[in-house]
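One chain follows as structure tokens, the form predicted alone.
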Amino acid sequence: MEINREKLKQQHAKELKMFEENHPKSKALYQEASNYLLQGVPLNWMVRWSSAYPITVVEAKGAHLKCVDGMDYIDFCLGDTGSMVGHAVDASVKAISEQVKKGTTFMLPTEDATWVGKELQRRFGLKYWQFTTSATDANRFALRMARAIFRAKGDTKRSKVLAFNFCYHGSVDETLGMVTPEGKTTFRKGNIGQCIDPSVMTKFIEWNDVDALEEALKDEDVIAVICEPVMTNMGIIHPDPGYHDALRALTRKYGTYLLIDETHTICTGIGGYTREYGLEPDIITAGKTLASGIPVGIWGVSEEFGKLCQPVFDSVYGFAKGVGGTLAANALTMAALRATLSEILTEDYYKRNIALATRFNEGVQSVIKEFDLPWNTKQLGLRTEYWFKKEPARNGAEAYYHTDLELDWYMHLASLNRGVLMTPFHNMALICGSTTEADVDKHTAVFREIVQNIL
């Protein structure tokens, strides 16, 4: 069956209106912040909802937030995994604010933060760790670092990163770019102020392309790939089989570091994918979820890679840079990460919510099929996402080209409008520790009355 597109205006319309009846304080907080803060928001990516004007929370717990309008929302969402433990757990709160109390951040360390160092080596299986106040810093300090190992060996052919088309990994500048379908590397569209040319910088390809990955790396030009385990940026994109198989050994075979993201698919298991599936990176970076929405992210090191780090902070006169920040590893950071591991994120947690996830995407897989739908679902843990294409897609250009901007902002607006929170960027949905079989169930009833009220 197709979706009525004479209906699907009409909804839509219908929605917008719903909302903003629903939702006066939320305007007048908006309009009036507009006076002081660029687009009404002090982020741009808030204004990025499918609403008219977003909506302003006032509190959250667990999988729940409440607006200033009085609405109780489900929280699929999570900040878009920035809370995917959940809002305001009490471990991470005992934790943070007993931390508060002694101070916040003194640019020397904790104690804290050997035990978290000792951790994400069980966890990860890489030997040394550092920390960022973001998982873009992460990227970013992680491959400037593998750049200047290669510079220090006198290699100064290797200059570019290999990313994959439609990929994501913060602000980092060697990763915003795109290959077009003629095989060019160009900027991607809604950068902003890109000063250099991505192809200067990258080598972008297709994820699960085994002939292009060993083509772009043949030259020896490449200091190291970047990427997902699975992709995530343009729904669930998992790899082939054999495909990190591949990825691995091509990597070795012509010297490039491999650098595996890991901020969102920390969603697979209390070591992400890596752990889960026996990859074998030279460098794993995370961030997010990892410190209770306290902003962090980490960079972790094979033992062969940390002993080439320290002849290049040696020859740094004063301190690094380009690699650090003052605020980066700060007391309270610690703290939050000491607090999710221990007590949040642990064998259990997943086991219980990727249970829930797969309730999750059965309940929007029976609809799809009752109403025949030319969509499909896919799972990574306790994530789970749907995406308006009958086939599931092996690539990022793939899914790219098969976004359906209009149908994505109906869906959001009208799940929105009935209680339920989803991801602005995506049809995705988290499952946190707070979420209930009741809440994962409602979002099925709501998903089956919009799809309905557009066919």
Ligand SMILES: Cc1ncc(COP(=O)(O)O)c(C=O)c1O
Given for the second form:
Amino acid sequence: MEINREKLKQQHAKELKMFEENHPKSKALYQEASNYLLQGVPLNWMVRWSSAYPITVVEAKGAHLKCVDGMDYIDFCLGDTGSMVGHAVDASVKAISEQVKKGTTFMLPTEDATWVGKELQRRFGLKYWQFTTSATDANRFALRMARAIFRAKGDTKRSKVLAFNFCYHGSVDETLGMVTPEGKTTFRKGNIGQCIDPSVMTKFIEWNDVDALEEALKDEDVIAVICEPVMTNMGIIHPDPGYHDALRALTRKYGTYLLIDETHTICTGIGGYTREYGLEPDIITAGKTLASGIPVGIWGVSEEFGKLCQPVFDSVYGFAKGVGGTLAANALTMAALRATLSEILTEDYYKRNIALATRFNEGVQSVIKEFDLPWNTKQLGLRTEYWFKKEPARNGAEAYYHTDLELDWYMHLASLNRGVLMTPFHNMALICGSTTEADVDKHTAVFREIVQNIL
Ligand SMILES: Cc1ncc(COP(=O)(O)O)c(C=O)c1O
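Please move on to the form predicted in complex with this ligand, as the form predicted alone is already shown.
Next comes the full complex, and the chain you just saw is listed first.
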């Protein structure tokens, strides 16, 4: 069955009105903030929700969040993974509060750092670890280190990074670009302020295309391939069977490092997709939820890579700039990491939540089937997503050219009006340790109602 576009427009107008009627306090606060904050928000992304202005949060606990207008929401967005473990989880609240009383940042290690390093080695299989204040920084620093290693060896031919079309790895310059359907690497709409043409730094190819991968690597001018093991920023796009084997074999054949970004795919299991599927990257990066919402990024490297870092450190006077930051690896972050890894993100945690994510996914599928909608759903661990396309996309371009912004905005807003928060810029839902079956079933009922209203 097709969406009735006329009804969609009318219903969307009704939803905008309903939002405004129900959120007068958020509106007043937003108007006041507009005198002091660019676009009325502390971060421009916060006006990218589906409503005319954002709801102002009062507090959140577990899977629920309350706004200043007194509405309660089931939070399936969870800070777009920053709070994947849930809000204000008791174990992390305790550890964070205790550390705050003992000091938060010293530019010196605490004992927690050793514990966390050992645990990350156990989970991800890579030997040496470093910490940053965001996953973006982790990617940036790991790529810089890879480049520095080649330079230290006198290899000046390698300068480029290989990334996948419509990927997202944070605001890392090398990854802000795209390849057009005609095969031209260029700026990607929406990325602002870049000074260097992306084709100077990066080769972009489509995910799941082994021939394009070999073609891009064979000149031996690539430092590292950076990828999510499953694409998650253009919907969920799984690798084809055998794709990861080819990726690893070709990166080894052409002497290129393989960087796997587990920032979102940590939804798969305790050691991300890498552990679950036995991948063998040289570098792993992640961040977001690992410190229960305290800013963090991590990057880990193989023993061999780690040894090659030493000559790089030895070659600089003082300390290596370009990788680091005064607040990185601070004591508060390390305490939060330790609590999150030891007490929250356990095997049992994933087992429970993946089962609930399956229930969520089946609920959405049942509505798609009932109304014979040309949409599909995907699941990766405790993360699910639906996309307005009948056949699942195999790469970024296939997904991107099937985005339907009109429908997207409506679905988000209509869900929000009914107390269900979905992730903006995605139709994505995350399940945390406090999400209940009732929460999931409420989403299914809301999803059915709002779909029915536009048929
Ligand atoms: C795969 C991936 N890597 C890195 C990042 C950057 O994370 P942060 O914004 O915490 O730096 C994101 C953000 O969404 C991401 O999706």
